[in-house]
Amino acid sequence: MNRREFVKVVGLGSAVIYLSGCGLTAINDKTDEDGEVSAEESVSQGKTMKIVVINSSPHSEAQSTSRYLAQKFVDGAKTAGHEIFIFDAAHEDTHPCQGCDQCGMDGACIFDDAIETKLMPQMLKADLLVLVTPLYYYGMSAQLKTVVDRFYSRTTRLSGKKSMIIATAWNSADWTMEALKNHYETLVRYMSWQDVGQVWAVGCGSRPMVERSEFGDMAFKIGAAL
């Protein structure tokens, strides 16, 4: 099986999710008879969740391809009652981390921004964050990389949560998620998080190439399996 056929539901029983030819199957000994996670195997045991949404294309709601993605997990989400904030890093005003140690790691930043104000509450109450960037040069968007320095104001206070990353991109050989997936992996470990899902969409380099896709359907189904 190779990467493009392939995404990832972990949560309390890890239900792990394949798509091939025969369509979508989850293979689980704690799914019911529809391949259905129950309520209380789920990730969310049941429970209202407060999941952020980072999306971090540059690209409207009407072409980019990764907002796309994010919408139908957004969809899926809210199906299951969980709460939903979204975040637009490539357009709203944000800085990058200066690296000049004033927050200590849990303060506030010198930046007076989007980040600091808007998203960084939201962030420290979910449960869940949301990654979201088409790959760019084998790797997450600038706008992305951008958010995810300033986590450094927070690092202790943003660790131990749950994450899921959704990530396009035009090339669709074996390797083309490979780097960024090392990347938001490595990123797990550090912040102790807790991965519950990874939507690697390849072969998608348009708005209409990814609506024909079967990754539309994975991120809801995700979303709605929460």
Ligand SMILES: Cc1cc2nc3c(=O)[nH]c(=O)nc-3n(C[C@H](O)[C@H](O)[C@H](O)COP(=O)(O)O)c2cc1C
Contents of the next structure:
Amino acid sequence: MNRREFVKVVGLGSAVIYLSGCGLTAINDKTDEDGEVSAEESVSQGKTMKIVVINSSPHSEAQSTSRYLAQKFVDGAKTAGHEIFIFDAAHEDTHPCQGCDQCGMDGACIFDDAIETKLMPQMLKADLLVLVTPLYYYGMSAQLKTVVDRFYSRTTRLSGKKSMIIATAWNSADWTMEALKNHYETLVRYMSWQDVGQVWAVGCGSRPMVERSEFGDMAFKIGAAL
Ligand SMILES: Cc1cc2nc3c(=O)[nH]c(=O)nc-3n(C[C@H](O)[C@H](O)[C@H](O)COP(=O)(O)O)c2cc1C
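Complement to the form predicted on its own: the form predicted in complex with the ligand:
Next comes the full complex, and the chain you just saw is listed first.
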């Protein structure tokens, strides 16, 4: 299939998003005929980026569809020399925001858990945040939402970053990812993030399904083209 059939430009220096028969994906809009992108015209403009990948599937590395795509993205980003930090929101010690406002939206959380001590320091210095989730009842997983709600403690300091989302689902109807896409794009708007890519891997409900899909290759290419 011709890659160009999928491509629609969404912004200068940002990723390109396309809708295929089975989902959305992204590659850089500055690709040449061979799909290569020059360093100066890439999202990173040739600089090393600090990338934080937040996995949220409770499935193991060997079973998870979303972790599979996240790893493909990471493999691609490593070829471009970027620094990666991966957080496992499903298996780390995390707590949902209590709404106590002790943080005043700009300070330490009352929970001295993995979000506060491991993830937050990495997110604060990151250039790109990558949200990775299985589709759960047409939204993000509770494990990822727990992390997202904890953005509250550093809302301003997390704003202005680059962001990306990778989501997998069993269904493949054209509306499968609609609500999650809406939520992600609202988050991007509120946080003043620059969206650099969206991988909507519908029809990828099990490991064999995602492994034989085109999404792994696409996730790798997005990472490599940053
Ligand atoms: C609690 C739960 C809710 C789910 N909800 C949906 C859904 O609303 N739509 C859908 O297409 N798939 C749904 N699925 C299927 C998963 O999104 C799908 O199997 C995905 O590939 C799992 O990714 P993972 O292996 O990375 O966890 C659900 C699965 C679970 C366990």
